[in-house]
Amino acid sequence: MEQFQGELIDRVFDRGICVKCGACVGLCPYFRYFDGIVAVMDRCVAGTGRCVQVCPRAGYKSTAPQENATDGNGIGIYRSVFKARASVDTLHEGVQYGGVVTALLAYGIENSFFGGAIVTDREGALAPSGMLAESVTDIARCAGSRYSAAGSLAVFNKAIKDGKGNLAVVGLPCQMEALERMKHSIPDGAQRESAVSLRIGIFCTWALDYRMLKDFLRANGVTGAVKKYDIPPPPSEKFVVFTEQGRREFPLMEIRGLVQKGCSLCRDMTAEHADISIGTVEGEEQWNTVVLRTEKGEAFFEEALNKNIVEKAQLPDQNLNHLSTASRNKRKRGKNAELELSREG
């Protein structure tokens, strides 16, 4: 009867590939995210799978989706995609670059749109995590960037649970995939799917371990809560950590060592499985780059367009180019990748 969570541990926990998005946490009740890990609290009896069946890093056949096509250009199947910002009456304090995620989601609340937002907090004393934000207060408190895994999805698991619906969910590709297995997981996909209002998915080359991470800012003097991470685009090749003290920055190859080993698994940069899938602009640090996925990805943002929330413009063909290519590296990264992982057996 431990044959599903045994083959959870096996495939992923012990071979250190787990991401922490929290997917598996809340359906188990022997996973518990805690402060930057997924921990193994008791052996499980339950007979349905589900935490095998909802992993993005389980490989569980039967249940992954088809992976979407790409057409060549990398960053998956789109309807359109630009450059956007926030309209200045509707730019929060602490957002990353054009603040675009922040002024959806506020604007989502506000008007009703969906009850509630799955997103990621701060950290403070303890790792980021996922956090329910039901306000426009809850949105703003949560902007910016955090650049580890903060296990979001277990928040989500409990929304359920708790019967919440009519959710906006806001997650990196690996979250997103695990949104998309849950439509296909056995017996409440159905149930989870119809709890999801809205997927808007970060852009993504890796996360990094929390607690690595943790350990690194402390042996070079950083210490106290950090209000803000940045990775600037290329080519500055810097680590930003903004706190009370001050600004640091490090070199980012110092970082890369710090990158979960289950990220090299990953072949998804702009989060195919979203609505609408958000990042940056290289050289125009106002910007967000948008891509609109869905039918109602695109809705929702022409409404919030014609509301005055956002502003649009023309994305430059070679920032396009730059990013389909980056996209396509990172398929094959995590291709050979997850065959010399296979080799390992």
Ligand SMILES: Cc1cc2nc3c(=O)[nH]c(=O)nc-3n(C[C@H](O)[C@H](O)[C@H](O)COP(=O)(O)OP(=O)(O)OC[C@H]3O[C@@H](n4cnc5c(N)ncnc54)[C@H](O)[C@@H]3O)c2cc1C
Second form
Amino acid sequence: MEQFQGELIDRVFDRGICVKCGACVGLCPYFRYFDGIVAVMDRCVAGTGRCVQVCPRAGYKSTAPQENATDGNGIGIYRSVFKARASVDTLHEGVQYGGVVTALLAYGIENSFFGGAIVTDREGALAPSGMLAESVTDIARCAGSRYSAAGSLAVFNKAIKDGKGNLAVVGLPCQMEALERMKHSIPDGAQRESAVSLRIGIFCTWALDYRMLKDFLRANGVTGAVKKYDIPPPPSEKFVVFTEQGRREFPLMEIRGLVQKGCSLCRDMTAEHADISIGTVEGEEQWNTVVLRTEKGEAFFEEALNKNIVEKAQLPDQNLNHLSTASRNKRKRGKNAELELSREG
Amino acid sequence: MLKNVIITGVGGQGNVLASQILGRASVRAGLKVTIGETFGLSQRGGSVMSHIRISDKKNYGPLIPPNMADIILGLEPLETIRIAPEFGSDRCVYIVNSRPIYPLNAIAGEMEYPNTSWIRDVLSSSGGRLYWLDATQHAVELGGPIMLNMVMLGALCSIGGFAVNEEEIRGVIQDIFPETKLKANYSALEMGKRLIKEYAN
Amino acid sequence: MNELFEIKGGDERLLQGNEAIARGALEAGVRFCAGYPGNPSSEILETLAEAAKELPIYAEWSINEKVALEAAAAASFAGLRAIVSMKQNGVNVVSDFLTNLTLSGTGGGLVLVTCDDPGGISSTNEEDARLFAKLSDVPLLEPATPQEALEMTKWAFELSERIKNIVILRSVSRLSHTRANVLLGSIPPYENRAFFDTKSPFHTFPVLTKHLGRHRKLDEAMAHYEGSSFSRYDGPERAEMLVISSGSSWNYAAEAVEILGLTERIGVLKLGMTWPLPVNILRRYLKYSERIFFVEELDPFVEEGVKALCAELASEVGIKEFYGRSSGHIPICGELSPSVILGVLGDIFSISWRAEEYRARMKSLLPQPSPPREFGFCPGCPHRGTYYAIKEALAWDGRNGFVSGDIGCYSMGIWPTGFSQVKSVHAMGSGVGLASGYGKLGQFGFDQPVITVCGDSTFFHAAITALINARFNNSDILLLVLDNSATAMTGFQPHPGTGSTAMGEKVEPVDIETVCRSLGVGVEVGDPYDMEHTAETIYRLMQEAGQRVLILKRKCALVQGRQGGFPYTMRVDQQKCLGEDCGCGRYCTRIFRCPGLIWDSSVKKARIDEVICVGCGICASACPSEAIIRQQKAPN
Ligand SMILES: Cc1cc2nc3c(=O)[nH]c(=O)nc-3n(C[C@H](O)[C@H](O)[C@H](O)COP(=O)(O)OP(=O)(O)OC[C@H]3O[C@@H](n4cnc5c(N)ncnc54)[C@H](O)[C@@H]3O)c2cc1C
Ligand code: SF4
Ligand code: SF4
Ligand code: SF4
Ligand code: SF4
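For comparison with the form predicted alone, kindly provide the form predicted in complex with this ligand.
Zooming out: every chain and molecule, the one shown earlier first.
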């Protein structure tokens, strides 16, 4: 079946629901991720539309496994769930919480489990954007969370075009879904699948629209690049930014107005298509929640554990319950939003 | 005597220079000539057409009335069939260069450039006489596509019964080109002559 | 010595209408020549500037038409003969000075030449500048052939000196760009006696007296014209129809009557002066027929004047039936042609003249008319790079921004060759004036970014005042000056930034960057060939407020072609070319659209057209798969 770029424009861009995962970017000249948005550059006429096939928002049949399989906890299919943190030696500066993501990546690169990792760089003059990290220095520099979507899969696409393979990909749940869709995309799904060695998903409730965030910060007197963002666990209801000038706090309520529209359709909080999913542990900022989902993910994590790269502990039931509820709620909200959107036509 | 000649082509093909040479040659020959040029945005890939009216009596108006061209010198095939219905006639002689210059919209795939052999068929079924020449190809061999207009002028003066002869054209070329360029231009004229002869056989 | 400037005359030469006007001015002893380039008028001043290298006359490309006329008027006030030339739009620019100048009157013969462009073939508008003659009460002459252009120009100077007012000579593209045999007269000897007589100043006061005087001068002009030989009548004394024609279109009328074999039935009157209308001549010929057919380019100017006259003279000339624009026989816009006139006369007199059989045959062979050729920037044109960068920056910005365009080659940005980025084009400098306005609309909820573009020549002509306006009123404006070191659209005339004058004198160029800096606006300089970097710069500037100027410097491709050419030989690696497949979708030929890249339909890959590509190399960076390869040309 022929699929055209026009469908993506109709279904996603015209409705303003692009979540800037970057999956459609970097394949061709028709999309660009630039300063926090994915821009449609020109009209394409190719009828093989990889862009349409991979987009997690184009509205094609969801590939999310939880919709078919049993999903007791509301966090998708998994092998184990626990909490973990980087061990003292591997804890990098600037990590968001337990530093597990960064520690795993650094370990993987150093020991050639993968040749490079797709991560998200800090902002400079322009918005945060993806980066192909090929050294521990690169990995470390990208530690920490940017709370806006940064199109990092564009860099993945570019890397494949440049003939790279054996890559780890760190991404938000929508990005993990896009990776899943890529597997089945025609004509080069198999090639793209085989280029991915490890998928590390990070939990996500929503992501902000970078440009709205920037305008908001500017309006509130915050200029210059942000060094770190933080959302301290509930009930703080705060959004914190650290810049050259210091620390600024904003009520989370105000920030919610800056969430990108497409996030409202998202049903996945815990990156159900990843090999390993990693998030925060409420009330324990030095830890991460870790969900091992696949054999591959499990094997890799075990290695890292054996080498004392990370340490793990039991995740308290109360935290798991919380996570389940939050995750189920997100799924429900997403379903409703989608219904509403389809009614709008 | 009145000879109505149209030179048609695309900006950059040397249409205006060719018609000027023809005009000056006519004045040299003691004839009255009027040349109307339609160019506009010609340098920018547009259609360019010159009307050249040569007479021994008076200066005619700058535009040839419909279907009164005696000769259409087509520097480009599509441009030739563009004007053939309006200016050609049963007694019109078409001298046409076979090499297309593709319009941007054709390159972009938004328009189909007609097959050149089809254009050739249309012109040979028009009722007029057709000379279909691979003039660009030979111009390139002589030193570049810029020589095309000279090749076509050479062809024009050798079809017989034309108002201006080759001697006068050579005379004008000598007036306007520097010494170093004369030889190449003369050989282009020769080439045009040869192409007509070969085509006639 | 250029044979066009020979003093003696007596020979017949092939002259273009514009050259004939220039020669006519020389034969009238013109000393001061000024103008602003614009198709179809440019060759007049170009020719005079060439002449100025050999004869003791002065010629300049002025910064705009108004200044041109002012400079020329100074010469006239000092007793010298002077000429200014421009296209129809230029007359709009001079009109403020013109309508005052015609009150003060002039000294030495002063002639304003306007070359109108019926059909708007190389203009942004279609305009009949003759109306300015009526508006400012000055004589209007319309030559019909190059020979007449020469003679009428010469005569215009005499007339101007006789009535002490400026005279307008109106040409049209068809005359300006027609070449024909022209018999040259001689050029008179030169004397240097420029002097402003302070006892007879030139001003408009008292206004009413001067206004009255202006009308008296018109009467005098009419009388003088009626004694001249510029009117012509061919036909019988009792005609079934009288054609009243002026200018170049007279040729079509005369020939149509001949082709239709109607020379004994139709009379053709050619008027050389169309304002004021020569009443006595008209009085005489109007009696020849009850049916009057008007043949003139553009507005029904003569038509309306003659109709009014017919009403006035009704008892004398009788009741008329009129054919022309208001009767619908002639289209209300567009250029005339022999076929339009043949069509009207053929229908009225029921004479068939079309080659019906041939046309029918061609219609069956060619059922569809050939598709028009899309206009495009030349291969190697820096504007392609500029608009590509603009397109990128606007897409990245995503706020539905657009380009406020101006006049020059780059006006073609409204078409796909400029990625259709330009959304408004009007007059010289207007793009910048508009931008200055948009820049104040933020307070009304306007949040679309606007980029305005203007060329180097346009910058000096009228954009600079708009930029100062933006600076003064603190408007948010982003101006890209597309500096290609040429007035390319009209044939590379020098301007203040090029460092040489019309006469080829070297002068210190007026540096646009310095000018902008001195205004206190932000200035950056970029290279349009470096498309990605330029796009990033534009994007960055778009995010800022205030007045920002980005000067994009690259020589016009045609100039570069003459001054050393381009660095690369290009080819497409068809192995790497993705063609129609996903990942490209024919990007270079469909979107980038340089005519140097063509589509090879046999293999479904792109290819370089070696006949067209000049080797600028910029397309290489647009190709998504690095299939367009540049190779350094061997130095020669
Ligand atoms: C937009 C966003 C929303 C989030 N929402 C939640 C949530 O609701 N609940 C929760 O438990 N956790 C959430 N997280 C995850 C959390 O912030 C941490 O990234 C995660 O817990 C891993 O912590 P860490 O200490 O291992 O991170 P680190 O070791 O610091 O590594 C973080 C990694 O994430 C990558 N990254 C940074 N920003 C982005 C981005 N915008 N897109 C993709 N990758 C990025 C970095 O390149 C780095 O490799 C969110 C993260 C983001 C970016
Ligand atoms: S991904 Fe393919 S189909 Fe989609 S826009 Fe790009 S080239 Fe066109
Ligand atoms: S959601 Fe992702 S794939 Fe879909 S349009 Fe946006 S960036 Fe492209
Ligand atoms: S842009 Fe590149 S890949 Fe695409 S058709 Fe042109 S040469 Fe081929
Ligand atoms: S190099 Fe490319 S852009 Fe430049 S003229 Fe040739 S085809 Fe056009």
